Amino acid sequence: MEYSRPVSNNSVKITDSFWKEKIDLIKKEVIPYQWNALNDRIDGAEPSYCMRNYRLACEILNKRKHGEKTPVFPTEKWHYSPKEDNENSFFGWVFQDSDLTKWIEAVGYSLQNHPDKELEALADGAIEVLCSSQAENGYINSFYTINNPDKAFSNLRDHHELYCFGHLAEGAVSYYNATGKDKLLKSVCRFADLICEKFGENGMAGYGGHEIAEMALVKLYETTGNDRYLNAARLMIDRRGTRPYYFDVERNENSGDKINYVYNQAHIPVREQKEAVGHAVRAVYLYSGMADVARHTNDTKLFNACKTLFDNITNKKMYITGGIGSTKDGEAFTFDYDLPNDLAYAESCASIGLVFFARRMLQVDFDSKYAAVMERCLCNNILAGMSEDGKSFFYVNPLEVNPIACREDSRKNHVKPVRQKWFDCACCPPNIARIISDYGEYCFTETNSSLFINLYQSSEFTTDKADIEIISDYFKSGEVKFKIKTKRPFTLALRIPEWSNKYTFSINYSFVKKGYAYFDIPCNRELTANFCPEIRIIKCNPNVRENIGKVAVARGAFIYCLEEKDNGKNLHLLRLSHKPEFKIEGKFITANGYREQNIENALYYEYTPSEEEPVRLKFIPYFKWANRGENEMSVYIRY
C-alpha cells in the first residue's frame, strides 16, 4: 500500500495573512518569552528552574570526571522545590527538562520559516548546557544526573525519562532540519543507542508511562535511517499492557490489576484497546506512535487499532471545539458522551496530540475525517490556549466559564478566566510554540504520485511534482486559487471541508473518494476551489446531557461563544432566537435572541412562562476569548 508523507515545512512558505500573524508571533514574542521562562526571568510567573537544573546537572557531571563524589538526594517524589528540598537538588517536576528541548523544536521550525543568526546563536548556546550534561553512556536526564544517576530507568512509570528522551529526540531532528549542525542530533543518538540496548530484545521489557518516545524512535529512524530506533519503537508498543504489568516488574509488585493502568494505556495490549482512556495527552501520543509503527511494519491489525480509537474519541469524546480529556481527575478521558462545559480540562497539549494523531492517520488512511479534526483542534482549542500577545497561556480550555465558580468551587478550581503567565508544569506553552511554528507541515501531504491540500491558506511551496502558489480566502469567502507549475504530472487531491455544504471547482475533477476531489494535472494550470463557509447552528448528540436543548454557533473552521463582556452577565439566562437572522460583523456574528427575566425573589415558585426580553447577541471566535480581562463565557447556548 502506498503511504503518504507530509511535505517538509523547510519547503512551505506561509503567507496567510491569519496563520502567519501567529507564526510571527511565535517568532517575535513567544519564543523569548519563553526563553525567559525557562530561565526564570518572567516576574511574577511560576518559576521554571529548567536551565538551572541543565547548568547544574553539567558542574555535577564535571566534578564526577574528576573523581569528586558529589552528594545523593531523594528521587521518589515528581516535584521537588527549594521549600522542601535541598539547595544543591533538582527543582521543578521530573519531566521540567521536556520544556527546553521543546523549545528548542519550536526554534527549529521558527527557524526554517525565519532564518535569524541571532536566534540560532541562542539555541547553540542552550544546545551546549544541554549536550555537556550528557553523561559517558549516553544518558540525559538533569533530574537522575543531579540526585541519583543510580537510581536511573528504575521509575519509568512515573519519572518520565522516556518522555523527556522524546521531546529531546523530536528538538533534535527539527533544529537538524532547519540547521545542518548535528550536534544535538548526534547526542540524541547515542542515549536512543544507550535505550535500545536497555529496551531491546535482549533487555528489559519496559516502556514509558508517559508515552511520545514511541513516535519520537520512529522520527530519529526517518532522520537516520537506523533500524534500531524503528525495532525500539515496535517492542515498546508491542510490550505495552501484556503480562506481567512491566510496572509491577520494576517494583516488585503483582497486582494483577488492570485498572491500575489504564492512566497509562497500559491495561491491555495495544491491539485490543477499542476506547481510548486514562490520561489524554499521554493516550494520544501513544496512538500516534502507534500509528507511525503500523505504516513503517505494514502492521494492518495495529493501524485498525488505531482507527477504532480514532473514531472512539472523534465521535464520543471530542468537545466541538477539538478539546479531549473531560475531566481533572488524571487529566483523563472518561466514559462515551461525557462533555461537561464548565468542568471540561480539555488540556492544550492533548488536542495538540489529537493533530499528531491525525496527521499520522491521514499518511495512511486518505480520509479527510483526520484533516477535518487537524483544521477543528488548530482553529478553536490549540489557538485559545494562548493570547493574543503571545504571553499568557491556559493548561484547560473550558466551554463555560463563571469567573465566581473559579474561586470558589474547588471542583472548578482547575480553570481560570484569565490565561497564565507561565505554570509550575509548563507543558503546554512551549508545546503551543512548536506545533504553530511547524503548521506548514500539516498542511499538504503527497504520496509518488499525489499531492493532498489538507488545510488551505495562503502559501508557496514545492515538491518534485510542480511548485504551486495557494491565494486564499478560505476562512472568509471560502474562495481559494491554486497557480500550478508543473515538474511532472501528478493528481491533485482537495479536501472538501466537512461545514461546506457547495462546493464548485473552476475545472472538473475526476472523482470524489472519503472527502477529497481528485484533479488529473498534466501540465501548468490554475485552479480554482469556493467552499461556502456559512454560519451553522450545531446541535450535541442528545447523550451529552449538558447540552440538551443547547446549541453552538459556527461559521467555516471556527467555533463562536459569547462573552460577558458583549452580552452582560449571567450568559445562561440568554436564548437564540429560532429566527436569528445572523449577520457578520468583522471578526464577530451577531443574531437575534433573548434574555430571560428574573422577575421572583424566591428560590422556588409555581411554574410561569418565563418573561424574555429581546436582545441582539453578539459571538465572538471561540479562540478570542479572555483577551479583555475576566468575565463569563459560553459556547452554548439555550436554543
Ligand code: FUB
Given for the second form:
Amino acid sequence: MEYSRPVSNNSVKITDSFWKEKIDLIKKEVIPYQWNALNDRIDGAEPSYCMRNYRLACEILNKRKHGEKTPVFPTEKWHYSPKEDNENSFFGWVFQDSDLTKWIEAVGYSLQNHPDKELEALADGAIEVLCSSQAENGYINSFYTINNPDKAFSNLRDHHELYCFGHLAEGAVSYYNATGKDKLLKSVCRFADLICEKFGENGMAGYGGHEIAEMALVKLYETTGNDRYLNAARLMIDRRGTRPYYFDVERNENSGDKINYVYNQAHIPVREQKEAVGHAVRAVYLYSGMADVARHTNDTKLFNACKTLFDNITNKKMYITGGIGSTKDGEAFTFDYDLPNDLAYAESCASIGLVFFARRMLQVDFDSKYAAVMERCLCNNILAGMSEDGKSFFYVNPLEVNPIACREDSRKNHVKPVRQKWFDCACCPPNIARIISDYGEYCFTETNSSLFINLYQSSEFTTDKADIEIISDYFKSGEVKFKIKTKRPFTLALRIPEWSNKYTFSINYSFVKKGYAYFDIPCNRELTANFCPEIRIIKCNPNVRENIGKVAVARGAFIYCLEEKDNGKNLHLLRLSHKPEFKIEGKFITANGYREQNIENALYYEYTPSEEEPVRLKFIPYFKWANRGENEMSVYIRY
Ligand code: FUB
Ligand code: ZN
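Can you return the structure of this protein in the form predicted together with this ligand rather than the form predicted on its own?
Below is the whole assembly, all chains and molecules, this chain first.
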C-alpha cells in the first residue's frame, strides 16, 4: 500500500492573513516570552526553573568529571520546590526539561518560516547548555543528573525520562531540519542509543509511563535512517500492557490485576485496546506512535487498533471544539458521551496530540475525517489556548465558564476564567507554540501520484509535481483559488469540508472518495473551489446528557460561543430563537433570541410558562473568548 507523507513545513510558505498572523505572533511574541519564562524572568508568573536546572546539571557534571563528590537528593516525588527541598536540588516537575526542548522545537519551525540569525544564536546558546548537561554515557535528564544519577531509569512509570527524551528528540529533529546544525541531533542519538541498549531486544522490557518516545523514535528513524530507533519504538508499543506489567517489575511488585494501568494505557496490549482511556495527552501521544509504527512496519492489526481508537474518540469522547479529556481526575477520558461543558479538562496539549494522531492516520487512510479533526482542533481548542497577544495561555479549555464557580467550587478550580501568564506545570504554552509554528506541516500530504489538500489557507509551496499557489478566503466567503504550474501530471485531491453543504469547483472532478474530490491535473491549471461556510446550528448526540435541548452555533471551521461581555450575565437564561435571522457582523454572528425573566424570588414554585424578553444574541468565535477580561462564556445555548 502507498502511504502519504506531509509536505514539510520547510517548503510551505503560509501567506494567509489569518494563519500568518498566528505564526508571526509565535515568532515575535511567544518565543521571546517563553524564553523569558524558562529563565524565570516573567514578573508575577510561576517560576519555571527550567534553565536553572539545566545549568545546575552542567555544573554538577563538571564537578563529577573532576572527581568531586556531589550530594544526592530524594527522587521519589514528582515536584520539587525551594520551599520544600534543598536549595541545590532540582526544582519544578520531573518533566521540566521538556519545556526547553519544546521551545527549541518551536524555534526550529519558526526558523523554517522566518530565518533569524539572532534567534538562532539564542537557540544555539540554549543547545550548548543542554548538550553540556549530557553525561558521559549519553544520558540527558536534569532531574536525575542533579538529584541522583544512580536512580536513572528506575521509575519509568512516573518519572517522565522517556517523555523528556521524546521532546528532546523532536526538538533536535526540528532544529536540524531548520538549520542543518546537528549538534543537538548527535547528542540525542547518543541518548537514543543508550535507551536502545537499555530497552532494546535484549534489554529491560520498559516503556514510558507518559508516551511520546514512540513517535519521537520514529522521527529519529526517519531523520537518520537508523532502524534501531524504529525497532525500539515498536518494542515499546508491543510490550505495553503485556504481563508481567513492566511498571510492576520496576518496583518489584506483583500487582497482577489489582492495579490497573488504564491511566497509562498499559492495562492491556495496545492491539486489544478499543476504547480511549486514561490520561488524554498520554493516550493520543501513544496512538500517534502506534500509527507511525504501523505505517513503517505495515502492521495492519496495529493500524486497525488505531482506527478503532480514533473513531471512539471522535464519535464519542471529543468536544465540539476538538477538546478531549472530560475530567480533571487524572486529566483523563471518562466514558462514552460524557462531555460536561463546565467541568471539561480539554487540555491544550491533548487537542494538540489529537492533531498529531489525526495527521498520522491520514497518512495511511486517505479519509477526510482525519483532516476534519485537525481543522476542528486547530481552529478551536488549540487557538483558544493562547491569548490574542500571545502572552497568556489556557491549560484547560472548558465550553462553559461561570467565573464565580471557578473560584467557589473546588470541582471546577482547574478551570481558569482568564488565561494565565505561565503555569508551574507549563506543558501547554510551548506545545501551542510548536504546533502553530509547524502549521505548514499539516496542510498538505502527498503520495507519488497524488497531492492532498487537507487545510485551506493562502500559501505557496513546491513539490516534485508542481508549484502551487493558493489564494484563500476559506473562512469568509469560502472561496479558494489554486494556481498550479505542473512539473508532471498528477492527481489533486481536495478535501470537501464536512461542514460544507454546498460546494462548487470550477472544473470537473473525476471522482469523490472518502471526502476528497480527485482532479486530474495533466498540465498548468487554475481551479477555484467554494465551500460556502454557512452558519449552522449544531446538535449533539442525545446521549450527551449535558446538551439535551441545547445547540451550538458554527460557521465553517469555527465553533462560536456567547460571552457575558456581549450578552450580559447569566448566559444560561438565554435561548436561541427558531427564527434566528443570523447576521455576520464583523467577527460576531448575531441572532434572535430570548432571555428568560427571573420574576420569582422563591427557589421553587408552581409551574407557569416562562416569561421571556426578546434579545439579539451575539456570538464570537470560541477561539477568541476571554480576550476582554474575566466573564461568563458558553458554547451551548437552549433551543
Ligand atoms: O506529564 C506531562 C504533562 O504535564 C502532561 O502531558 C500534561 O497533561 C501535564 O500533566
Ligand atoms: Zn499541557
